[in-house]
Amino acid sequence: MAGVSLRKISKVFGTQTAVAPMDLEIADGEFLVLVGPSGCGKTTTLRMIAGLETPTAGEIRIGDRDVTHLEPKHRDIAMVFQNYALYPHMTVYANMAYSLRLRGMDKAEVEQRIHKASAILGIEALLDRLPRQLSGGQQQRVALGRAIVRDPQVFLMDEPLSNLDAKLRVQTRAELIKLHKRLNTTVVYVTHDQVEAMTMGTRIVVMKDGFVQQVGEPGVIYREPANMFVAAFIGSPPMQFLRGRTTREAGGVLFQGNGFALPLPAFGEQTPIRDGLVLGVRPENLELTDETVAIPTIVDVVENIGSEALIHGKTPDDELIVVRMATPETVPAAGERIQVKPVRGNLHLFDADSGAALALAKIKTNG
């Protein structure tokens, strides 16, 4: 096992920055997740770290050893793609076996990976059987077990879940969860899923555009955003925007929009007092409420999904916002207006122009 040291590396592909001057520190035993939308040069890094692409300029070490100019195979490492390209000629085994063959490792040895590697996939009653005749979930099990007898300093990973379908990737994803705690060998994963990202990693590294965004704990990212982008990315609906001015009145900081103005007493003295600010808020930390003192809203789509309820509807200014209801036998309809206001959590100000974080406070009650 190994850490991963990433110094000052960057991709450059023509005129193209595809992965901006990026140092990031990824420890020994440690599940980092590479996360952001198409084209933000997660997987491009990961490359460079597989030993996939050149980087333009910087270091990579893995351990001890620079391995910048290394081929692939001199890296001690395994790659999971998101094709599980198994070779469909050969059985389970054999896929298993191929690259430990290759290293001319002796066959008493190859079969005890290959057993251990499939008793901790619980895939034993499947070694003797071609890819076609697997599904898509043991075609990625197997993918793994290859991966795994390698036997790695780290495993680098590219959405490996993302050609199963919804119920399958839960269950993949818990799989993994465990499998690396079980080996604790270090995981660069990638994905744009921020499912994916939260529940699966120790840390996780926001990219936007070749840029890191910002990295951390994924508990910190969600509650802690760096900007705008980030809050947005990150939670599932996205926090909600916004825009308005600060003023600082008696009781405390108020908040002012098109056609409202909320009292956020949780803001103290150090709260920036201006325009062209963006109030955030989770849908989870708001709330419907009868009192005149909220955001007006009108109701435009109503999700029942059993357990919840998403109210998705319109501000004065067209700004979309959306509430999550854990009592969905008493939403509104289409069409109705009704009153908004954050009553839990934490409520964030952005600036509306750069989208930096300015100002964190917590609602400490309901009500």
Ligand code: ATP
The other form holds:
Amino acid sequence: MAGVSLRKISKVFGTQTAVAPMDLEIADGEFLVLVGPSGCGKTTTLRMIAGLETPTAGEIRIGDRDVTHLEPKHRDIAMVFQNYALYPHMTVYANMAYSLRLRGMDKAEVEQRIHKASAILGIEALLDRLPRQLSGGQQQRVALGRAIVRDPQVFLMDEPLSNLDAKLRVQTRAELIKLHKRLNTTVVYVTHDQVEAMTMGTRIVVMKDGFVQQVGEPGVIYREPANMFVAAFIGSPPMQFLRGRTTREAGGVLFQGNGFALPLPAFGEQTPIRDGLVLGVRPENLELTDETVAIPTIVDVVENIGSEALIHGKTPDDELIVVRMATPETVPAAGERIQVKPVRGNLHLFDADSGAALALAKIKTNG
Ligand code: ATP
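Now the other one: the form predicted in complex with the named molecule, given that the block above is the form predicted on its own.
So here's everything in the complex, that chain up top.
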């Protein structure tokens, strides 16, 4: 087992910077998730760690070895891909044995490793089948098994759950979390799915356009996003944004949007007082209120799934706002005028131009 160090690694294809110089220390045993929208550079980063792509500059270390210029097979890594990449003409057993036999491992050791990995993954009964005789979920388990038997220092996984249907994806996600706990091997995992990132990662790296936006534990990324991109990318529905400016009044900071003024007593002395700001609040921290000092909203659409309801509305400035009601016994109707107010959790102030987080305040709740 080993950690991975990325030291100023970058990748440029022609004129396209796929990955801007990036520093990252991945600890031994960590489950690190690279997440971001399509084209952000996450796969290129993973392929550079794997040795499938040569960095334009920088150094990659696995454990205490500089592997920057080593062939993939000498890096002691195992990859799991979205498309499983199983050999179609080989049985499950032969697929799992292949790389071990190439290494010249003796038959008894190969058998013992396959036995152990297939027991962990619950695929013992499938060892004599061909890949085409397996479901997608079973094929993905075989692909994982093939990685596990190699007992690598690092697992590299590129969207391994994308080809599974929604239910199987949730189930396999939980299995991967358990598997990591059990094996305790370093995992670098690429996904565009923020739920996978939040649920699986011990740390998350959020990327955009080749640049790292933020690195942190899932809870920290969620509660303290570094900028509006991260705030909107992590969380579903995303953080809600209201444009406006702050002023300082007798009672503290006041946020003035278009058509409303909201006192923000949670914000203290350090709060920027100026124009060009965006107030950010998560849908679950908003509530409908009878108070008039709130955000006037016209209900657009109500999605009530029983356990919760999402109220989609519009502010006087035509900005969209979503309120998540946790106990939706009574919900407003489309077209209704309501008042909305942040009542718990964190409030964020961002710079409207750069999107950078400027201030954060926690709303104090009674009890
Ligand atoms: P996706 O989720 O769509 O796979 P990604 O975040 O993994 O996206 P990359 O595949 O790393 O993104 O691509 C990053 C950028 O580099 C993209 O703009 C892509 O078009 C470009 N790119 C990737 N591989 C090559 C290549 N071989 N030649 C030229 N450009 C490339």
